[in-house]
Every structure is written in structure tokens, then in C-alpha cells.
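One chain comes next, on its own, written as C-alpha cells: the form predicted on its own.
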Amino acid sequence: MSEKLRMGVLGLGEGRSIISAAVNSPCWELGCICDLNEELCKERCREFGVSNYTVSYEEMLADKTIDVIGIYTPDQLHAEHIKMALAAGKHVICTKPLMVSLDQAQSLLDAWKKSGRHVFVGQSSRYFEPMRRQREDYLAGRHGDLVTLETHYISDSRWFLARDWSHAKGFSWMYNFMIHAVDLAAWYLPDIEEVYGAGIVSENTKAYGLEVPDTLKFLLKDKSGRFASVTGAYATPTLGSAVQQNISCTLRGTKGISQAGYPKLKYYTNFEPLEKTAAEHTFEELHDYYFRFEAENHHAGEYQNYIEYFAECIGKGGTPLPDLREGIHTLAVMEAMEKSLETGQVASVSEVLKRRNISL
């Protein structure tokens, strides 16, 4: 495309990823930042060396100079503000979860066909470099037809417990963290109809006075019968990302298998002709442009990788993906799982669509 895209991004903690994801990009430009803590604004501006912030999202709506809104706020602030950017004629890129729960997505889903604008997921993992290089192998047929894949996200995050967050009604694993793996399920079994799983609450989850499930594996599968498992642990041990990565996704097919993780720069293969061990693919002269900040608690550049195929997309007249309707199909698969916890039997995704009376 010829033109940059200008962007404002609401949401200034998070947001600082999208934030050097934009100055860094060549196909955008940052026009204004805006947050309700007028000192974060400040303290973005003097990292980055810009100019323009708000602390009134209704003010940088009325730029009409801005074309896309980032929003990385809250998450059960996200419908709301998307339905107010569409209001004001800008597509939109949401960071995940899109939603904390089903209850607005019909209402978003009129809102977002009445704008004829485009609302983005940013599900982040699916753009960092081992994942990329994963799904552009599963496009060109090295894997042959998919049979099945396994995805996790697992981490020992017991400090999350220690925030007040993580004792507001509603909290759960599923939607802040396990959410990255089930998407990665879903970006290659679409069609996810029926689930099935199985949760337990663990004494360390317990001592912190809650009973949210901490431990999860559920077995998803679409209407052709392929299917997916998806893990979380999240409040026990782990082995370290050395040795097994934080999320991963290993898609197993007729002529080859691939395995691709966070946080580690390192993607497995063996496909066609096969060897008794995989190949290991690094990418470590990459480090420094997917982790730009301290500690490497930040990930930027699986944010300026997704807005440059946003970019990409518009330019060529096309749907960047995940849109709105997958996003919401991804939730009514939560939903379905948190059924089947409820439960113990299996769950239909499209029984959950219908209950809530939502059209895709």
C-alpha cells in the first residue's frame, strides 16, 4: 500500500508493545496515544518520543486523521470501546481476549456490519517467528492432511493470584491465559463443534482463598472428527522454557509433523524425506526484534509482525484475520468448555451459539 495508516492506541500499559510496534513499522504512523493516567501518557511520550496523548477516548475519536484504533484496555472494557470506535468510523485491532464472555457479542457483531469496518483479534501468538514459520509449512502441504494437533499454555504464574485482579467475580485461566492455545487449536481446526474436558483447583490456587481451576486439558474436535488437545497449568511447577516452551503447538500429519513454542526462538520439523530425529530451526538473530524491553515481558514484535499484515490486508482489499466472527466463535468454544467443567459431558459450540441467540 502506498499510504501509511495512522493509529491511536487506548490503553497505555499493554499498549506500549503496539506503541513501538507502530513508530517502528514503515506502513504506520502513531497519531495519538490516549489513557486515563495522564502520567503513563507522559512517561509513553518521553519513551518514545512523541507528542500527541489524551486522557479523553471521545477526543481522539474525533481525529479524523486517525484511521485504525488499538485498544489494549481492560478486557471487559474491550466491547464497549470497540462499538464506540466503529461508531466513529475506524476499524479496529483489539488485543485478546476480544471479550470476557458472550454476553455483548451480538450486539457488537450488528454494530461492526452497520460500520463496514474491520475489527482484528490480536492474537499474538499466532505471529511469532517459530508459529509463522509453522503455519506458512501447514499452507505449502508439508504436514499432508492435518490428523491432529496438540496445543498448551503453561506456566507457573501463582504471582498473578497475589493481584487484586485475580479476586474480581468472573476471573478465570481460561480467558487470560489459556486462551493463546485454544486459539492456536482453533486457527487450524475452524470448525470446532464439540468439546470435552476435565479442570481441578490445586491447594496452591486454594491458599489464596479461590477455587478457579488452575490445571486443564479438554479435547476439541470439528465437524469433519479431527480433533485437538489443549492444556493449561498454571499454578504448580514447570520444567522452564528450556525445556518445555511456555505455549506450544505441535501439528501431527500423514506426510510430516512440526512443533512451534514461546518464548523460545526454536521450531522442529520432520517432513518429507522423514529422519528418526526432527530438524531444529533457531532464530535467535530475531531476539531483539520480538523483545524490546526489560526481561523480556513484553513481546513487540509479534505486535508490529500482526499490524503489518493488518496493513497488508487493507491495502489489498482484503480481511485481516482473526476477524470479529472468528473471535466470537473462539468465545463460544470457551463457553462450551466452561460448560463441560460444569458438566463432565460433552459440550456443542453450536448449542452455545444458539442458546445466546447469536448469528455468525
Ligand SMILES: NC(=O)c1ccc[n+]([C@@H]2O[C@H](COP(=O)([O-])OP(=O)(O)OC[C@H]3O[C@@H](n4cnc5c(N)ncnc54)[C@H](O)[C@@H]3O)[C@@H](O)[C@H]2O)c1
Contents of the next structure:
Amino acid sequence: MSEKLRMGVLGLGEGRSIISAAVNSPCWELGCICDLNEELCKERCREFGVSNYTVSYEEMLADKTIDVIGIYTPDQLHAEHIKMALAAGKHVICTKPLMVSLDQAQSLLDAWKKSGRHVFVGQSSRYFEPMRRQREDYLAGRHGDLVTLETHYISDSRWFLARDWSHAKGFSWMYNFMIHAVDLAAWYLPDIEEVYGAGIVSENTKAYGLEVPDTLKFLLKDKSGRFASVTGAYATPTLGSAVQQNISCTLRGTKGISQAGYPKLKYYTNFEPLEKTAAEHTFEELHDYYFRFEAENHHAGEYQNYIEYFAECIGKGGTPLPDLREGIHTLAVMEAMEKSLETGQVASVSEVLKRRNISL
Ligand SMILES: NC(=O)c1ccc[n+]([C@@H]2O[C@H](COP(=O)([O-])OP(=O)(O)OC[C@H]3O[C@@H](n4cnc5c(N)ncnc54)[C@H](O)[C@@H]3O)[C@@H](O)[C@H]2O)c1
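I've shown you the form predicted on its own. Could you give me the structure of the form predicted together with the ligand?
Below: every chain and molecule of the assembly, starting with the one above.
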């Protein structure tokens, strides 16, 4: 392996953000970029002043100088693209959602174990500044014992339905969007066991010919009885991010409370000594680090944070998290959520794993 890690990027829409991260990193080199759309390859080459592109994933995988593949293809293709990278001896950074169901989970686990390589799931929300600060405060014990948490991802994302793959089998608001909020809940409650929820397919989603729930609310309970509430709404008007953050995570502990969100670079805390109103922390000076392109709709800063973290872990011989096991466990929580929608009953995560014959 070269001193710097060499990255190959697959899928150059949102993949644009990880290219920006790699070319701005002291720990990484950009080896090659790849997309079926040659015009897009050329556009990204011009944008970042690079020349090595291919329209063939196989060709990029055959390049022995590349250590890590960053996967940013449509959700439904991730499992196959990860397997191909592992078979070629590459580490993987795969964007969320890791997969759109557990169908390929066990075969992917087998391929991963055989390969001895790392698979890191790019859950970008964990790497946004307010969420990073919140995690630091949580680990430093400033909340006391965690009692409960609330997460949401709420955005009117009907614009997303212009993508052809949003109409292909496997697309859902839950796996593509809500996973951000579910992952934040599972980050703080890694032992979620029971889930219960409700969901509606609104007329607004039906108008696009889709039958996937766009408005959802769940309770996720861990083995100790602590629970998270997780909310999603994707096809109805919103208050706008100036009033309500699109993504939010509130931690309520015995000694303190905090709320972190996205896309506003704001974080609220009320720790001991407690005040009547929470303190506001803003990170506006980091705006251009997190948002590098024409609108606040890419995630270069979060990806910069996670590729540096990935390189640091590899350098120390550690495991970058969330890894494949953690990613699959979160998908098992999602499958239990779907089950609860279907049956109207509480669903169990360990039963999902048992039924699927998945050993983590
Ligand atoms: N916050 C985040 O982490 C975040 C944000 C946005 C998108 N994403 C994820 O990134 C992925 C891509 O989303 P997007 O918005 O860029 O979609 P997109 O449709 O704009 O881009 C996908 C690209 O993949 C290319 N592609 C498809 N199959 C390919 C193949 N076999 N080989 C090479 N290229 C191929 C397409 O040509 C296209 O350019 C999705 O999984 C999405 O969920 C994550």
C-alpha cells in the first residue's frame, strides 16, 4: 500500500463530494474516477484538474495502485459494487444506504470476511460539525446517563423523484432518506431490539406513481428499555431549515440536553449548571468547508471528515465505524420498522436477523 491511500471513485453525482475531499486531503490521492456517463467523467476531470477516468468499473478495479473504492452509485447497486471491490482486494467506503434490503447481507458478510478488507458506511450526518460536537459532549459524560433521544429527517424531497432510479425497484424514502435519522438513533442506542411505528403514502408520493410511505414515525426501544423516537416526512411542505433543521438529534440525559442538526451549523446545549434556555453554538466559520458547491446540497465537508477518520483508523490498525456489521444491524432495524408498518405490531430486530439467518 502506498504511503497515502489511493482512492477510486465510482459514481460521479454525489461522488463529486468525495473527489473534493480526496484532492484536499494530506492523507489521500485520487487514483481514478468512474461513471457510465463519459460526459460526467470529463466534467469532473475539468472541475478538479484530474485526468484519470474510465467508464468501466472493472478497469478501475484492475488498477493495482488503488487501495480504496468510494461507492456513490444508485442505492440498488451498492451491494454488487461492494462485492466487486472486495473481490478485487480493495477497501470500501460506501455511501448510505449500505443496501436497500437484507437480501444480500449474508453473502456480503461472507465476501467481506474472506477479503480481510474494511467496509466503511458513509453515514454523513455523523460527520457534520454539530453532530460531531454533540458526540464529544456525549462521550465526555455531559448529558449524564442518556434517558431518551429524538431524531428526525424532514425535507420536501419530491425533487428527488426526477432521478430515474427513484422509480426502480428498491427505492424507498425510508432507505434513501430516513436512514440518516435511524442511524443517529442507532449510534446512541446500538442495542435496539423492539420497534413500533406508523407510515402513510401521501397523495403527493402517489402522484409520482410510487407506493412508498413518505410520512413516518417510529419508537425504537433498546434492550435496557431506553427508546428513541424517529420521524421522517419527505413529500409534504416543510417549515424550511431556518425554522426546523432538516436533520435533528436531541439527546436527553439525567444531567443535560443537547440538540444538533443539519444543514444549519448550529448546536444547542444545556449542561450543568443548568440555565433556563440552552446555549447556542454556531460554526458559521466552517460554512465553506462543509458546503463547497453551488448550493447547500452536497456533503464534501462531512466526507472530508470521514475519509480523514478512515485513513487515521487504517494507519493505527483500527476499524473505521460504522463498518459492515454495524451497517447491517441498522438495516435489520429498518426491516423491523417495515415489518411493524405491515403488521401494526411491535417488531423485533433479533427476529429479523434470525429469520434472515444472518450472523453478525
Ligand atoms: N448525505 C449523503 O451521504 C448522500 C447525499 C446524496 C446522495 N447520497 C448517495 O449517493 C448515491 C448516489 O446518489 P446521487 O445523488 O449522486 O445519484 P445520481 O443518479 O446523481 O448519480 C449516480 C451516478 O452513478 C452512475 N452509475 C450508475 N451505475 C453505474 C455503474 N455501474 N458504473 C459506474 N457508474 C454508474 C450514474 O451514471 C450516475 O452518474 C446514492 O446512493 C445516494 O443515496 C448520499
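Residue numbers count along the first chain shown, from 1. From a predicted model like this one, the values you see are computed outputs, not experimental measurements. For clarity, a rigid core is taken as the largest C-alpha set superposing within 1.5 Å between two forms.
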Compare the position of the CA of L146 between these two forms after a rigid core fit and state whether the shift reaches 2 Å.
no
